[in-house]
Amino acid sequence: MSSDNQSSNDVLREEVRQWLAENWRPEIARTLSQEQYGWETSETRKAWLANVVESRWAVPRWPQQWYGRDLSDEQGKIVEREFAAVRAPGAGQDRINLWANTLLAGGSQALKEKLLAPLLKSEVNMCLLYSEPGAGSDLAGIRTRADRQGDHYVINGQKVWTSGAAVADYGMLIARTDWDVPKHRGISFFFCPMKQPGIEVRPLRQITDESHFNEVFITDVIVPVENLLGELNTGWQVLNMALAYERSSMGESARGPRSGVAESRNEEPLVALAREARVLAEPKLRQDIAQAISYKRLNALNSARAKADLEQGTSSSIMSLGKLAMSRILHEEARVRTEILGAQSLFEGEHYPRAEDANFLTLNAYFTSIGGGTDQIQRNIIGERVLGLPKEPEVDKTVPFRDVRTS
Amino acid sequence: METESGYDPDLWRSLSEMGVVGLVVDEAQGGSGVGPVELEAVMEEVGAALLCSPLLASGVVAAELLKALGDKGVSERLLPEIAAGTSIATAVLTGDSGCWTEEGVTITGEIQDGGWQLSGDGSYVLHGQNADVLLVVANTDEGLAAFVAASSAEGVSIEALPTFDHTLRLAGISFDGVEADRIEASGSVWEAVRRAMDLALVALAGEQAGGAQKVLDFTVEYAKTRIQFGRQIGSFQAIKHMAANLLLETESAISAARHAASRLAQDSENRAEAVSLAAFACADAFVKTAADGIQMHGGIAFTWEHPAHLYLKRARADAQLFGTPAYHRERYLQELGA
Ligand SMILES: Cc1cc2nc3c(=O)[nH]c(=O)nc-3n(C[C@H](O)[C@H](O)[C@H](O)COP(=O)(O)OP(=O)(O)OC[C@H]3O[C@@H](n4cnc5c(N)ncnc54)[C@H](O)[C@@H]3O)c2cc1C
């Protein structure tokens, strides 16, 4: 690296310092963190992520027509560092936001000027438009329509497991543009605005005992041209490019605990939950919790080196284990929390956080290992793209999506 | 399963006149008098329609206590109800600690007035929400001790606890000077109540190997009728793999509470060994089997429009009721002279 290099990184890392010292003010970051989970974003934390958006911090590697600086990857890191030691949210947004990012890569110019920025601020809220009760792992079978009239498309079909769609205002939707061609040559990729008529949201009950997700029943729901994103038919595309965003994020986390009471912050969770119980000292649990940890751990370091490997240009194979990794993790620790409670494990409600926490992390792990792509698909993914191996044959892959066969 | 009580009246009424409440009841007494083998296979089909009532807690473990105990008065008092399903009887054998064993007895008994009194917090109580006789295992001075106690005695308190399992009822009881009538036990009580969890963990063993095979069958015909990239998802190797091994789980699990419910029958001398294999491969192979179903059914077994996740959350209670696998598997290894 040249001396150029590192005195200009060091004179942005200096000006980060200097807009949080003044911005980040303590009120803020104690009503963020006691924040809860949820769907919808406060009105404190929209101030906020506007404050960066419109100061350039929250997309740094995007151009400056776009609100953000041009900066390298090793810059937009630096941005994120800061942000992070002082735990202030909305930088690195450039890397994670999977739904400015699809629209900064496919968005016509009238789309993203009306939208990035509303996105980057969480101003608008957004579903995934995906899945359809005949197409889950395998996507490209959906039978959603889109049908171009006039100046806009006409939309009718039906959508399931659509996560937060009640209260979206828009959503990332696949549809069918052309059925006289294969299955993945005829999708084509919109945002479609929710809060129409034609748009009825029906929620699901959860194993969770939540409903964040539903059933999106669309009849004549009219999408702008404009919200066409990528060439008409190359959906395909543009969704494999969100996907990968999408499991690359759930690679990296994941939902914790909701029981609400707080565990220990100095100590791994299993280990502070296994001393509160008195078998810490018991020898079968500390293996199970020594490798419940590992997998954790083993995960981030896999990251870590593929963020390596991709800041020197090499793309790294390890990125697309990360989903996968991640729904071991979760399915291990909600089991070895499990193992750690016990009989107390039977209960559930604000008198038994604990057992509530493990009960809950059992069933969310599910999130991971089936939403997003099942660890199933995932594996094949793993196989075929990343190690080479022959593809399984598709029956239905070169047959005009007409004639394909469904449940 | 979403009401108070936790079970169907009716239901329960035509379980009794079935037979299937007094099955191990002596047909002096009103039950069917078999044992511990037609109790395994009907604790099958109640583990495979995840029946919700206090057959376990009153069918099973109450009256095996009781003619375990061997007190000819209270057993000729007790049995007829508890076979007739017109009193619902229930042990309280544990505390907060969750240890079904004797250290875990938090009860105490002691004689007051020339009468005996029960005091203490237990937990855990199967179905003790709707028990009208409560069997009490207590410290005494004279050591372990049982007593029947009415649910409507005096000193008594009774929470209903917050179960994971909807399915399955649970509840503390405290005891606060109760007075209590004490049951001569013809030997050692906790030997008593040893055989009496023995046989609760063989009709666990039947549910848990019967609400397994359920779940694989209904996820092989998912499989089959389940069409992704133009095929049945069950000619992916993924999920044919997932199945068989699934397969071979359920299998042992069957093998395993039959094998159980025959020794306990034949009161062999190697029963405990049996039986203590059942309670943990019978556990772990549903727990096994529910989770697997989800993850082979995709996104619907993530909702309430599928009954999968109800088989999970059963077979993870059942895998904490009287000894988690863990404990079990120290008891087997113990039994083998290990
Ligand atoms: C909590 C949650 C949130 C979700 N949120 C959203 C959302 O917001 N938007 C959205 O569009 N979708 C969402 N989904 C849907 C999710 O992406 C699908 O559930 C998932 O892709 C699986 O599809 P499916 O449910 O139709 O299962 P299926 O595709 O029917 O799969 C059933 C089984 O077959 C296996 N299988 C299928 N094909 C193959 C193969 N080729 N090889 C081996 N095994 C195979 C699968 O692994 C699975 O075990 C969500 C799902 C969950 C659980």
Second form
Amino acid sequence: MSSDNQSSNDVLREEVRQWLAENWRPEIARTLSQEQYGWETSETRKAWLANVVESRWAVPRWPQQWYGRDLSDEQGKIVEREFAAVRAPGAGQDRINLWANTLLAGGSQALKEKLLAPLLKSEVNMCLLYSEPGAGSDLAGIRTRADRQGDHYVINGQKVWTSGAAVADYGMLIARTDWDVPKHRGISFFFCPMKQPGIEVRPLRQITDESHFNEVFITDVIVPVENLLGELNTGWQVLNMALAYERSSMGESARGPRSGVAESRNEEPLVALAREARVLAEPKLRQDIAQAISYKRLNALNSARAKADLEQGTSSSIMSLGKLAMSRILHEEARVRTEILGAQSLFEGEHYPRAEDANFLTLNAYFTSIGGGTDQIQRNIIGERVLGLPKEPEVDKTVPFRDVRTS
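Having seen the form predicted together with the partner chain, please provide the structure of the form predicted on its own.
Here we give the lone chain, stripped of any partners or molecules.
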């Protein structure tokens, strides 16, 4: 690194530190730490994010036209590290904000002007309208249709496993716009307004006794032409880019315990739990804990490598490694938690928070095994695109979708 670059980085680092010293307050941190898991953002978080966005720290790698600073990736990391050092959220959205990054890469000028800032500030609630009852692992088999009528499209179909649909303002939706070409080539990608007649959301009861997932019925729903992302019938490319950001986020972090009982911030949660249960001295358990921690450290390194390779508007097969690894990590951590607790893991309810957490994490791990593409799909992607193994046969790859046989 040249001395000029080092000097520039030092100036940037000091600027970020000074801004945080003037704006990040202990009372903001306390309020945000007490937030409950959900799909709507608190007013405190919105106000903080608005400050971060308006000061251009949220997406520093983006162009100045779109709330950025035109910084290099290295300088973007400096900003993120300084925010992380004081546990302040909001920076690094140019890497992890699924909605905003997808819109920046593929959206129309009008749609970007309308929604980019609200998305960065979490003023707009979003959901994903991808999977259908007959098109889950094979997303290219979707049958939701979009027919153009003048300055808008009319959407009809059904989606399923849609998190946050009940409160969403927009959904990122894929629909078929050409039935006379092979399935991957007739799909388009839209930002679909959710607050309109014709959208019916029905909650689904999950194994965790929650209802974050929904099925969505779409009847004669109107989507303006300007809400098309990418070119007509190129939605599969836009989808793969969006999935890369989603898998990046899922591979980096996951939902933690829900009991609300604080865990130690000074050591690994599994170590703290074993110490609390007075079983940390057991050799087999120590090995299991060490293995679980090593999975996490290795995945963090892989995620950093994958994000370094991910450029704006592209997709990366390496993201599948992180997403698949996180799935394994969550299942393994839940298993070790249960092993630490022993017979106590049979309890449940608010009076047994450690057991409640272990059981919830065991069940919720399947969210990561399925969401964003199942573990099996990730293995296919890794095998074909990372390891260079032969593709699985696709008998309908060149068949016009109208002629594809369905069960």
